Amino acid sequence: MLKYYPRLDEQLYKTVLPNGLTVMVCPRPGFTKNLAYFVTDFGAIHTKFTLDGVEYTAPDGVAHYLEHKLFDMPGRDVSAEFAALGANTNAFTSYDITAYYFSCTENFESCLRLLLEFVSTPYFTRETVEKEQGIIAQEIDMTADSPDTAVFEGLMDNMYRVHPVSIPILGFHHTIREITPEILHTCHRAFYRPGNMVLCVVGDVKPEDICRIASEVLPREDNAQVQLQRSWPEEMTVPQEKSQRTMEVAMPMFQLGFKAEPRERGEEAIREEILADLAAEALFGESSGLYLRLYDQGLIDSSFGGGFETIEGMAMLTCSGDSYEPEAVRDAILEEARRIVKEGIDQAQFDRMRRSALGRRTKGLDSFDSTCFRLCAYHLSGFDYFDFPRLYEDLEVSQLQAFLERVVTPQRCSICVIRPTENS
């Protein structure tokens, strides 16, 4: 079905083959770029799952794992096929889902067979599977020097109880080491089969081209019973209000983070998130009053922003950045939240931060990967992404101020600091 978006000025073909695969083709037509993501609803927190039957836990880094084997098919080099055919090919893991795609300006079809070929193809050897885990644990020690990386599972660690967030999308290397190729082959069944996944297309193409390729390459039947946890209760309070450490930075950075309500999937969720971004914005963001206090008083500087993050049964509030006051930075936030409820925000400001906000996001449509990768994160949470428009016509301010009141207070916060070590 092609249905037109008037706001947009934007099409999108979707349809469900009978093997359950989703499709969805945004025709570009004049362009000669192409892009294909081919996404699967399966990532790091989805360890716990029922496959026709039979309940399974599988090693935290799993997924990670997996998007690594996959690019293995006997006697051939993926990545060399993808470049001999023109194409930039890459894949990456999320908390939540799993992606591979390609672009390309020649040989499409060529490209779009072989990327849905080598996903859907399950190829590990105890030999290869051995192999992989040196790789994976020198991924693990790298990202254990990142500062990035450690404030952030820092303040997971500090926030959250229950929610898997708190373990790295890597796993450890403990956990690497118990996957196994029979581990491998299962979770590919359960979570790479048809129905569970999303192609999607920008570019010039035919979409009955795209429907006829995947019915040609992919398997025709999906029969696995698959049951997947979903959903983590959490209490909103936070475990640990703050954690610090010390490694080789310049200067102190932090993340600071309010914890949110997770939301169902569908159209509520998207709402929540379209509002806290707009909250974000009238808290802290750069045209924020709070913002050009905190930089005048160099408290902050180019490096800090924020915004609403939202993983599968999770979501929070965040900011982040380099700071010798972070701490600070915390309390001004809080008061400037408490300021704002109590208070109000104009309506004419609320105006210009949704419209600034609305055109932002219209505008990132311009690029094909952000269109294509929030197609598919979007689909996969139960809402039409080219419907956004809609849901910011109808936010009003009292919402934002009832957000801020719930959302950003003392007992929902948090905040995890890296100082520089005494020699940096």
Second form
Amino acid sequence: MLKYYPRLDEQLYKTVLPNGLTVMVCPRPGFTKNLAYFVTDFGAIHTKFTLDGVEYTAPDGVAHYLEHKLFDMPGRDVSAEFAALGANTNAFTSYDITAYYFSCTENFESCLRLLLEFVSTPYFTRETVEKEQGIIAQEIDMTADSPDTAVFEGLMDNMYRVHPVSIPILGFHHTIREITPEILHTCHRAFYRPGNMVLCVVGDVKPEDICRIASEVLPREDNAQVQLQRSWPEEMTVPQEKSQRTMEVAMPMFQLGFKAEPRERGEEAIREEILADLAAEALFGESSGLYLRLYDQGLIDSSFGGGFETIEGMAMLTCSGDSYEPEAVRDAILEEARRIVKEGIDQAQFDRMRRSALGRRTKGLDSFDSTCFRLCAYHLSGFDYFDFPRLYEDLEVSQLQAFLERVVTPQRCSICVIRPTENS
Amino acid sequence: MIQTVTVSPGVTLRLFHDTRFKQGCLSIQLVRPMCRQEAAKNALLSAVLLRGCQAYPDLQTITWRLDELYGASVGTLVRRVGDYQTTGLYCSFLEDRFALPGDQILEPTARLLKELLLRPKLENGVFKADFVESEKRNLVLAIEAQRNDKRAWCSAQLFSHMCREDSFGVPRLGEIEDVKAITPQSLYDHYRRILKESRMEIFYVGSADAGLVTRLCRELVEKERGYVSLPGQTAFTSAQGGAWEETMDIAQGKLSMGFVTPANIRQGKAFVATQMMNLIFGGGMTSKLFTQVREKLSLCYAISSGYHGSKGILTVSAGMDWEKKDTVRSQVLAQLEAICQGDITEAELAAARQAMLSSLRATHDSAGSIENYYATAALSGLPYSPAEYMQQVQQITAADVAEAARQVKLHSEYFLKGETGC
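In place of the form predicted on its own, the structure of the form predicted in complex with the partner chain is requested.
Complete assembly follows, chain above in first position.
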């Protein structure tokens, strides 16, 4: 069960416990830091589900709200307990998962028990749930002033009419007011079952210890029946090709998106994702002719970047940055895609890009956080992350062209622009 | 563990041998005084160097080369370390053992660095005009874009007001008008001068043999140098404090408060006690600011404090409904006063101690954090290795923390508020 990956000089232990929990351990002998992620396959987009035969539609923002409230335990202060153990703890909610994690250099076993315990212990009172509204309302206001978030949310609103990615992860002031202890309990029961979760540890630890502790702390059975909406029928054309608004920004900024077919699960899907990444690189990456030309013309600057992004049920090629002429950048990208589709790219360039992408991914394994996160995210997508070197082998230029031909078209394209307010 | 080689007067190579990582790193820093006359040029220089050299004359050929080197990356390195500003390059690359059989990464990467640093693309004997102009534009935009992050903006404004008589008041990337005044000639003259005169710090982390790395790094140094040493680090030079306000079209108000203390990084125990005091005050999820002002009173989402040890400046940064600014402000002062009065629980003290120990222990867990710790410590005057540092941390008592808090005095404030009537 401990597998060695010679091309990366990494090991991974993977198992499923009798209660359904997936455990992954990446041993890192000789390092002092240990990092553990406890992840549920439940994020901001998962508001429609059936639990034990009853249908539910939860208020927008519930996954994030639940993440905040899980840190409450009766008569205990979870953060203080982690701190006393010398550990850092935190959590985040994305569109499709929620992750709780800690890192420590000592007391690993106590920290792991605490993580598993607090995430699996729902404790919500009317008073504490109401009090959280003030904090999350401030978080919503803070995010409202962030142009990066505004441009992304504006773009999603342009591009998606059905998929819930157009709804902010935090929800809205009026939806978080609807959240009650009962709703949080229901979501916890549906999605924080061991069978819906992954525990992943990177560090100088023994896999059998992790499994033993997880078996001791977590519930032994997982008998909830849950069905979850995981796909949303979307047209591939965008409903709105452009939107703009003003904010306190220094210069205009934009984000551009091209709608792509939602990614499936499994190795073939991940290979397509890697191909799409290379296509983005060939189209507007730093080594592309287009990047150099736009940079020289002053149409983009070093803030420009992009790639292929996937969220459950949706995928897109996207790029963003600051520019005084965002529409000119969009038009140049569309034109360059047509050129690549027609003329292709030379094999040497393709090989260089591939080698570079593989090298950068391998370097990234030095980061405990990125490794732990990717092990979890790729596992939930049905792929063993450490197998990535293999996926780079049999990619072809023609596949890249086919991807660009299908995706980078005016019908699939939308742009959101944030312009400075008059006094900024 | 760390090996230090004096390459020539003023040029130090530090080698940290480690075989655990997938990537190695090599950084080169030219050390300059942080001052208005140079800040913009130093910030601009490394960006211009990365635009092209004689061997790789444009962005595309450089990127192609980096792609061939298995996705190696070279970036600008512009740091503020107390009264110093460093300008240079930071490079990270895959360890040779992950390359295809027969391929090398370290050696060709070091050669590429040499080309970028010492043989820039020239035109009429100076930097190429369009490289300079487009990087000037980028830098101006980067400076202007600081306004986009309201919390960082508020804090930067606090520094520029509070520290107007100190090098800390000079913005790290320079002032816009200074950037605009730079010419290819003036930047090139500056480059030639600082290449010869500056203290130079080269740092390597990775698995390669020290002899090989030393040989490669000697190549990164100009042959004929005339080293001019820098004055030492100084304590904060204070100007008259005050409270400033700015109005923006925003949903949430931001408050930055600046405090001063005589305790700085060069002072051993008082410095470490102040660091622990900062953690107890506003350094994380168990701090007084977080637990009282956020969790108990629900006044803020983000509230924290930071300690700038090289100058002895402590700041508090908070985002709140702007009508509640005075409440937040008085709560911040009340929490500080509580620490002065010795209201520090065993748990708070232990948490701060553990947090510091954990972070010091983990220093050696990545090439980047190793480089950051040692390359910065060498300049700031921090007198400890991580192990010595940890010993100091073990000895700090609650009384030391309260004493450190009593040295902290409010100096200035900056408040960013929404437009009236919103």
